[in-house]
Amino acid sequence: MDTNKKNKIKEILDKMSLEQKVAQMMQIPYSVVGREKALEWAEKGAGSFLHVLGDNARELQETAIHSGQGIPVLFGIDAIHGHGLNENATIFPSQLALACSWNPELIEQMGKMTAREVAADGLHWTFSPVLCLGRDTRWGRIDETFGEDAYLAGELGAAMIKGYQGDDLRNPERILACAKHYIGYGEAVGGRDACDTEMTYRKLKDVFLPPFQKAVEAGCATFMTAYGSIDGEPFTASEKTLKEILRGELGFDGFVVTDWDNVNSLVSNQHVAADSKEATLLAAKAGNDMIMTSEAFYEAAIALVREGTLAETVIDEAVLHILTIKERMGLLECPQRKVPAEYIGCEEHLALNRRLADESVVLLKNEEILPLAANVKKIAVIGPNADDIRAQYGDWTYFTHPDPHPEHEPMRPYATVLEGIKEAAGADVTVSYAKGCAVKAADEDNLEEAVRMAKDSDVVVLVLGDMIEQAGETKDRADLALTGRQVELFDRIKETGKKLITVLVSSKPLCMTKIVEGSDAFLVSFNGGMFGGNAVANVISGKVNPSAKLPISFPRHSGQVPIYYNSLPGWHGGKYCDLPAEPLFTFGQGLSYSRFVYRDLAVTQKKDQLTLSVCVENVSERDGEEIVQVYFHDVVSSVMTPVKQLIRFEKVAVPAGMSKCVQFILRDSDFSLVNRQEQRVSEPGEVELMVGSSARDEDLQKTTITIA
């Protein structure tokens, strides 16, 4: 920033009171306090409002800037997977969802149409994207991630954060990234939601902190503290989290918000605190900028800063980061950003929508079933999920935030499962429907209709998976089998001997073996958005050739929780001794209607960069894409190391009958690690590398190298 801006900034900060100082700092939430209050919020200065929308938020701003110092508020909402919470918006698949495409420059197209619906309802903000990592499937907001793998999760998280906040955040059409949370939240114990994460600070950095170094390179320009705490010790209270590691190593230069009411919750929750006012302290010394719903900060800040408790300039620090942040925006000389109300579901966002639904859908078994043959005349769709939206939509929309609204009337476009299957399948083949039963156990089960059903058909499209209720804060799952009468529905749909195609539609990975053992075929759309179910058929169809691969593994029993392809070595055995050694499913997992074989895997080194090139061959009838996935594995290392660590991956198109030579350069920063200094180092030694279509071991070629 130049010295004129700085300057100017710190007038602004000079001519404020005190009183002024902390208001800035606050986030009021209007779907709790209303409109009134708000108002009076923004009369007193404050520096954003969260969960309000077009000409609410418009009103609130008019008034700030004609009250006290006239500093612009900031507008933020939780646009997750695009900005749900509008009825009206362009509702993609979720994280987890698009994580399948492994594709980060669709996801980056998905970030920037994201941001132009969010500022033409007149916001500047979006808690977006989550950085958390999935490796452990019971926690409630798995959906929400981009998966278990850390480099994945950078890779992709980095391209939302591009699409969201574009070269300049001064466009009106771009918005603020906001990278969560930090830091370990979605590793606490036992999957349990907030609960204490148990990890020592060199775990921390090794495996959860890349991804947020690669969002702070990004440009992220907010931060947010998780809910959970280390050993003991909140995030939100944590000065090494906030300040040696996240500014001081990361080189962190935005503003950092709490999560929902965090303050409050050192007192309520946490009980590291007696009242508000020592929850304040804490909060504020560790480097919060600005606090989310925790109204008594406001009062306790002063009362701290009256007495000389807390430093007056600590205070100053925080409201200069948050005033830096809206000078990059441009809101200090234009706070009513103009864009058009168009953009909002818009025909090109939607065009996109369709594009990132096909890359989302995950075909992991195919006993030569599929794509459907041309004599199929009759298809019963069958199963919960197979007409449900809500189910389809996943968390972060209209239905579920602010408020549950379960009962509100979906909005079109859309189309689930069923009405993808009807429009696919043209007017010479009959489609029929039965639900069969409930996700959860309802008088409406009507297993014997989707029998007969089923009998009568050539051929059963069942479709599975967990329900809204199931999915999000405080949702998390002790057994992820599958609910209801689910699986008594798949065994009498199995009993009639028809072939029998199993779609997943899930907010996360559920235990599914005795399913996928059975069925002919296999596919996962996780909650695949407003063309998930046209995504489905097109796969089904063949219209689509599936491409996806998993960013996350799937156990086979609960017990099996959790398992991560990247595991430490050294469990005694290897494996439960009533299961099987690996998940059902592992990371990277996907099948093609192409066939690919891989083969002259090569390594050229020079000094510290090398080349590692692969042929990939299409040795199928049809165009297909692979994505090539690049594993390494330290052989001997200071501390322990994964088994294989994803470090590449590209995503090619290789015609019918043709080959793709595939190169990627790589350092030796690639095969660092944290010691025991909980220093990031590159050692000598052996380094063995693995290229291929998983990170199942027989997927993979591999050769060894020696970093000097």
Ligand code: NOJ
Contents of the next structure:
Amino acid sequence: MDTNKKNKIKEILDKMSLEQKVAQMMQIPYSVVGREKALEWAEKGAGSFLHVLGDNARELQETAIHSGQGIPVLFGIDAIHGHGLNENATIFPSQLALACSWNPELIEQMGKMTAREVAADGLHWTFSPVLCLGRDTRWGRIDETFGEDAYLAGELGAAMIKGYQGDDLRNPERILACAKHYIGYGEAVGGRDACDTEMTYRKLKDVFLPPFQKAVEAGCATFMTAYGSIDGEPFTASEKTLKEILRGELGFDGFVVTDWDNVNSLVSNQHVAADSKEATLLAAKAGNDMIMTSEAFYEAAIALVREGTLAETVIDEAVLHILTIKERMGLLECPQRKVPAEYIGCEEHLALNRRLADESVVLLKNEEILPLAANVKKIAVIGPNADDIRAQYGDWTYFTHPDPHPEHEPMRPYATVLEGIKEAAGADVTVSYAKGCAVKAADEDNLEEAVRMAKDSDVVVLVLGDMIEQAGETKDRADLALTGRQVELFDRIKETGKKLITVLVSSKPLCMTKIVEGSDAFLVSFNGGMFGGNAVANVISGKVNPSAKLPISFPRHSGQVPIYYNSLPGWHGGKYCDLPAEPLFTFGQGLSYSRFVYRDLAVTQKKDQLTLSVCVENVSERDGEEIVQVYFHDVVSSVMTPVKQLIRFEKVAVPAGMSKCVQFILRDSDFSLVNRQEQRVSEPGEVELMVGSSARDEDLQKTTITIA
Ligand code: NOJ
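Taking the form predicted on its own as the starting point, write out the structure of the form predicted in complex with ligand NOJ.
Every component of the complex follows; first up is the chain already shown.
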């Protein structure tokens, strides 16, 4: 930052009282404290509010700029798959569903459009993207992740950050991104939300840090700390993760916000502090700049500075970080940004949303039944998630936050799977519907009606899954099997002998091996957003040729979890005695109506640059898109390394009967590891390169190179 700006911020800081400085560190939850209390906080000079929209936010801003030092406040919101807490906004597919597209360009666009809608509501900041890895699918927040792989999460996360922030934060249509939850949150023991992450710092840096590093490189302005702990030390109290690694090693220069109530949690949940003063001291010294909720921090920090226990420079540093971002946004000169309200839910945003939904449906099995033939005249749509917009949206919309309101009247436009199939069906096709059963067994379950309807059809589309009560914070699952009478419903439909297309609409992979094996086709549409239902129908009808690939593995059984493609080697026997080692579906898998053949894998090596090329031929009669994936395996290394690791991918459009050749430029640093000294290094020796259509060995071609 230039010296003038630095001086300007320093001048503001010098004029602030201790009370005003500590207030600047506070982020107040509007939905909890209410309007009166919030206005008092705005007068005191609170730095930020969360979960407040539109006119309520504008009122707080007016109050803030006419009180004390007149420093504008930042408004933060969880706009994590669109600005979903506003019921008129565009609700995109969940992060996990978006990840199925493997399409950074579209995800960047989605970030840009979400930013416009958030900004049109008078807000400045979204708590997104989530860069936790979804490796233990029992965890309740799998839907919020980009899946199990750090490289994919890093690429998609960086794209999303660029979309939110653009290249100039002064642009009123751009908002601050927030990389969260720093760090290791998804890897808590047993998938238990916010539990201890039992791992070494070497592993943390090797596996979990890279997406956060990419976030810093993409210019992400803010980071949110995780609820949990590592090796018994809460992340809120961790100078090592916040100062040494984030600021020191990654060079982060934005500000850090805690997660919800993290400071109080040091006392009430984690028991490493006896009272709020001890907790405040730990959190402030560790390097947390902004304190989400935990209002006791305010009095405690002031008292600690006054009695000489906490240096005022610690507070100054935090406030400098916050003011610097406010300055970078131009907020200090222009506190009320004006962005047209017409952006909210506008046609352009809805059009992108449709594309993203289409690109996020993964076809995983197709026994020559899809796309549906023209002679199919009667479609029975059956199942609990066939016509349930809440299940389709998943977490983080107005149904679930800030207070859960599942009974809320859903806002149009949207289409459930049933509605999508009706829209897509020709005039001479009859579409019938029976719910069959609920996701949770209920008195209204009516399997007989569903069976009758199936018998009277040419083909059944069975839509199963989970519900919003099974996804999100504190909603961890021990058992990933389908709940209620869903399996019984499948069995009864199967008995009819009708052709059966099963669709999973859910927040995460569920265990449904028998169902997949017994179905003629199987598709996954994780929470697909407004047009998730159209997207499923488009794939079934053949209007869209599916191109999505799994960003996460599908276990056969809950007992296989955690299961991910890039595991370490060394399992004695390499399998369970009662289950196969492999998941039902592996990372990277996904079918198309085209057929692709990989040819001419070649590598040329020049100094530390390596060019890998491969040609993909479309040997079918249908134009299609293929996601070409490149993995590597370090043959011998000083520490154990994964059996394979994704290092590049590219989505290519290949017209029918044509070939497209793709080139990937690789560097030695792509084959790096974190050694026992916790340093990232590239070691000389043999490296296997693998290219193909998924992480499964049978889908990959291999070649070996030597790194000097
Ligand atoms: C807690 C969640 O962990 C975090 O992801 C979210 O941004 C905050 N609450 C604010 O709602």
